[in-house]
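For reference, the chain that follows is the form predicted on its own, supplied as structure tokens.
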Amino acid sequence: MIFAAVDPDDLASCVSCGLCLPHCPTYRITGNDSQSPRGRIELVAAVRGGEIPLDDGVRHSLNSCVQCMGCLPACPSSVRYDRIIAPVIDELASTSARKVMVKRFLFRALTAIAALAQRLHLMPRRFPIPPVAVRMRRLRVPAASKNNRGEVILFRGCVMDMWYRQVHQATVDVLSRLGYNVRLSDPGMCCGALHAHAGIAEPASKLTANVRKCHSGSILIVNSAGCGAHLLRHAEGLGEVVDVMEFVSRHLDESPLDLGSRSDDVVVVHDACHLRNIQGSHLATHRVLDLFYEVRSIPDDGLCCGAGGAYAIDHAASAKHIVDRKNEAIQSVLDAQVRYISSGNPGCSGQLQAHRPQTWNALTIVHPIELVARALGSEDRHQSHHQGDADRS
């Protein structure tokens, strides 16, 4: 049976109330009921039933969904359209091309290139890649201290770790000033939310189970929020895993620091799908955040930047369309005094500095823990007795 993996109970649960329709990007952008989460659930449960043959179009409604599960907190009914997408999303994939994606030296070879690319300045500018450091810079980490509050481990994961190193730098300082040992998960070590993403299941639940079996028992910082995630959806035996923000927004009013005198700085804050769909942590940054500078919404109820995992680049079209409307969103709360656009999810980074207005040049799009360490003065006051990671990769 197709798409027997699809708990029929979910399926029925699903009263098509419509309610869901403000918060799908994809309807927003087409109008189209077969691009809407009600929509999905109708067709596959058609599907399943018999009632109509898994055809291209079908597989066009499918496979356009960005996985940003808006619909979740929206829904009355708690409908699990996570639990009924992902399996759907994993069968369609056992026959596509993107079951190849995300082999680690690919994406090695994917950095060097672009890192070359861009200092040949022959890299697209709507290509959803940050600046690339040819030679990354060497992690500082304190030295261990038995006066500390405690360990935590700092999950460095792929992009994050190839492409963000600044930002593992920042949740380094700033956990460290908050008292805590720090301790980084082994380079290169991926949590297979990418693969999960694309539908590719079975490398994604090896990769899982090794952050699993390493860190068992363990308190997980991660600074990713689609890492986190995927994490937190299979964290049974893992430990606590908690997004960097949630964590300092837990522990700095615990903490002697001085915060010294807010920032004149603006800061809008785009809150990552992952963080606000299915962590529900995504207030926490905007509590950390004001302790320092003044912090801004977008008006637009965290509707989806468009980035999902690789769908920006899958479904270029249409992650074009959806990150247009998140852009019109920032517009309206931007003004001389906005400073940064900062976002907690790597993808959701890429993404909005890729389609940048180029009216936008004076903002700068940053994670939120580089905003607190910049506002603790981490990076300027505590580099000393500092052990280095020894690994550049």
Second form
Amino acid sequence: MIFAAVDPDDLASCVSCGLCLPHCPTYRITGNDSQSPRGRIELVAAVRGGEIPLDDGVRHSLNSCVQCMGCLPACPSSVRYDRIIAPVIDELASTSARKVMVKRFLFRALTAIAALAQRLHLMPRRFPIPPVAVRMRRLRVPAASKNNRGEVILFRGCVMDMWYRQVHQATVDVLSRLGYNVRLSDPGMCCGALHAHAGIAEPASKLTANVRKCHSGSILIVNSAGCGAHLLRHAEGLGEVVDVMEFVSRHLDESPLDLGSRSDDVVVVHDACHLRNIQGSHLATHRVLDLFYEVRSIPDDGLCCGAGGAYAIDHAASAKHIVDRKNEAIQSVLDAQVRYISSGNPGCSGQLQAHRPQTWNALTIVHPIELVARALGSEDRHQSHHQGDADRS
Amino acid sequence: MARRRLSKKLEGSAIGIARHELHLVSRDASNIEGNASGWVKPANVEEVVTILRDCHARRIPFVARGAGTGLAGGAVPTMGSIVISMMGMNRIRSVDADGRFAWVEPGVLNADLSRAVARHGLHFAPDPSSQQSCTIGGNVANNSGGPHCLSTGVTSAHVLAIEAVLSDGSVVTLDQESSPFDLRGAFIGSEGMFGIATAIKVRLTQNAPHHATVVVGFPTIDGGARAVSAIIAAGIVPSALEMMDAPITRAVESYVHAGFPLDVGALLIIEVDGLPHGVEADIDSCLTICRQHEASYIRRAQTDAERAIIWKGRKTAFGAIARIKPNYYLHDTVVPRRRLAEVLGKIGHIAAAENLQVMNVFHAGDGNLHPLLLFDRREEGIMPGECYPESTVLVSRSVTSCRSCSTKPALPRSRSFGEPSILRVWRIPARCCRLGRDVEIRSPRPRALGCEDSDMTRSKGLSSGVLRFEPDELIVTVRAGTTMEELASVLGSKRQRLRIPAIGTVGGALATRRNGPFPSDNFALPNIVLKIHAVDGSGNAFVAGGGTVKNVSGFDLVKLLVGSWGTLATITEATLRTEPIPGCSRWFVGAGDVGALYRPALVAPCRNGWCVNLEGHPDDVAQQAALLENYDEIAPPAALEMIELFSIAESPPERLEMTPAIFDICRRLKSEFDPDNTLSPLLSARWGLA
Ligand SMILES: Cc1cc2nc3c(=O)[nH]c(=O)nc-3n(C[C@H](O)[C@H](O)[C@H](O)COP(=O)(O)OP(=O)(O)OC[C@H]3O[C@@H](n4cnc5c(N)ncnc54)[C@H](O)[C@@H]3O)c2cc1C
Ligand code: SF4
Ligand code: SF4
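Okay, that one was the form predicted on its own. Can I see the form predicted in complex with its partner chain too?
Full complex below, order starting with the chain above.
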């Protein structure tokens, strides 16, 4: 049976009400039922039940899902779309060997070759990966102290560590200021989220198992929403996996920190799908930033930006279409006071950065923890790599 | 073959025939499955015209599709129809914030429209629970309403004009001016059978400055239902009165975590909005009444976020059902408010006897019930056919116990429950599109009556008198010959009214759609007309509409008759929705700007500039009056005199510039209703319809 791994009860729990439709980025740009959560669920059910064949049309519908999980919190019946789509993507990927090869290559490219290519200016400008800092700084971590409130581990990951080291620094700074001893995870340790997203199950689970082995029982602070969501899903054995903003939000009250004065700057907060739809912790970012800045939400119900793991590379045209829509929504809340767009996920930051309109030159795309570090006056003011367009040419 | 030729013509939007796409467009949110033979997503009017012309020439049936959230299978293609998805036409064409209207394409989502105009302090009032997903086109086709239509009315009160493509490909604009009959009104609720809407001019409503949203728990559903009746009977019309029974509250709570109490028998959500003093006074009265009816739990939303989550809970109720069973069968029916408790009791009783699981979540303020029957389609013997008859029994048995009700057909073949007259699906207007839809059109069973006087302008000759005034239901049934003055005095005795000038007879007011200077909103003609008894040109008596506070789907004959100047039928009796008279009413005359006022009762041109009527709580009225610069207060009679001079046009339109397509429809309507041209022959001749 095709899609035998999908739980029939999960499929049956969809009442076809359509309340998930507007929360799906691919439906939003096409208006097609075959590009909607309701449609995809019905297709899986129909193929599984032998009503329709698994043809290219079905494959395309299912593969073009960004896996943003926007449909998950939108569904009043609590249909577990995540449990439905994951085995489907695995099965589709495993029946298409060529695709897997291409994707494996892509991932290697993502982590190493791309970095080099970028430095050599070989990377297309619209590629959704930010430029790598020419001089990568070593992370400075204050010495542990017995008086502190405990130890946390900063999960460095692969993409974050390579491209967003300044975010790591800001994370270390803020956590230290909150009174925690910070330890770093091993460099290069990858959680396997991207692989899982692309349906390459085997390396994904190996990588995840490795993280579990190294850090069982610890509090793992993650500042990449994508990694956090993936680790959370496979959290058994890990002490606690928590997004950095959620952690700060929880512990800010207990700390003797002087929050200083509010800034006049306005921050537009982009809620990463992995925070909003999977971890359900996006409000923490709003709560924390609200202490220091005027915070604006994007008036599109948290629709995905089209980054979705390797989606922006795999389905470039749709991803572009989706992010254009996102940009329009952002544009509607912009004015002269807005200085930052904050995003808690490297994938989203890269996607927004690659497709930012020319008119946004004065805006900086930052991780919210960088804004907190800045507001707390952390001595180390690392410049974000996204300072306007200047360094992108 | 036909399909291939079609696709050639439509380069931009070729007919899709991919197996999986057809599988998906063959279903919507109902339990009904169709069999589409193709689907197409036009991007503009021209493409719609091409498609319909081709379909017409080849007699290929077609069905328009919005978001496919309809619960009655309206968008499901039968007989191998072609599905025309309107999702490719989703632009807001223009917004006039001062004039408070917008032109939108049919694929715009209801909630997106409100979001887009929020910065002007406006919104689109109809708020079906599916509002985040459903389209304006679907709203128009289904005449959708939502929790807040208790005070603001259903879609037909908020659509000013429709640009539509008819089944032969002709493009028409339907509004109240372009034809002698309100074809706009007839289009709304016609479920895609009149034509395909390609642009809609919607009325935008000012956002209320103040809200009170309260969740009230009752030990029994009966107590809640009685409280609802008592609130309306006390002359308060909240903006929403929604009820959920205990099982559905539990299902919803586990999804939204709104803090709904789980130990109550029924939950009532009361929302009052408007100006602060009036809101506070009304909510206080509502809560006093609830306490008198043994409310066991009262919680008022303190923040906007809290209010939003309460509404999210209510609006996702249908979806949350799957937490209990994966499929549901929905009935949608309106019963008189005061019989809510009784009907609900009966439904529960029958369901128990038939061993069916039933849940209730409904618009209590309108008496609009939605009993949901839960089932699992995978269970042996449930599908098809076995569940339906039982559920049909359920509602027909429970609602026929009511004197009157209107039913939105929830099955593809419309089934009528109770008397045939409750179905509002009558004659097919001139061109019925959707050739393939096997909707059964019920025509009235005419009872021949001697028709002595068929000229509406002489309707005084008809018998007069108020037949039934039900102040608790806000409904009055009156003979057409009754004078407006007499009616006003009867209503006034219970502090109720109609906002129609007290001139002439009721029949005359209806036939000429005489709103006078009053704004054409939910409290104006034709929106206050619920049911009409009339006699057509051949002497057949018929009934249109239903005698409950809300009527929605079906060809709206009432709209066609109101404002037709007696050329289609002679109205003999009408049931009208009344309105409580507000606590305070003051009149002002002046010349300044009135844009800052919140929904004033009336702003009319007069010889001194503008005549403004402010109504509501005395303190609110005083505050609003302070916003009027260079205005003088005057006595109501003087004010009315001033405006009437200017705005009550008593004569019928002289010659109408009708487009050929509209003219054709009107002529066919005329010959359908009055083949021998015995009704208002002069006017009919003047309009070229005779
Ligand atoms: C959870 C849930 C809650 C709901 N709550 C309510 C409620 O409170 N009140 C209510 O009234 N309804 C409600 N509905 C029913 C439904 O959502 C509405 O009637 C809605 O207006 C349908 O819009 P749609 O875009 O989904 O239309 P569709 O389902 O796609 O189509 C509905 C009908 O409209 C026709 N149509 C669509 N577009 C056009 C067009 N451009 N021109 C002509 N005809 C067209 C179709 O042919 C069809 O007959 C609910 C549904 C769900 C699933
Ligand atoms: S997934 Fe959930 S929201 Fe979407 S159609 Fe199914 S039940 Fe409705
Ligand atoms: S995961 Fe995202 S893209 Fe996929 S169906 Fe759900 S909302 Fe759509």
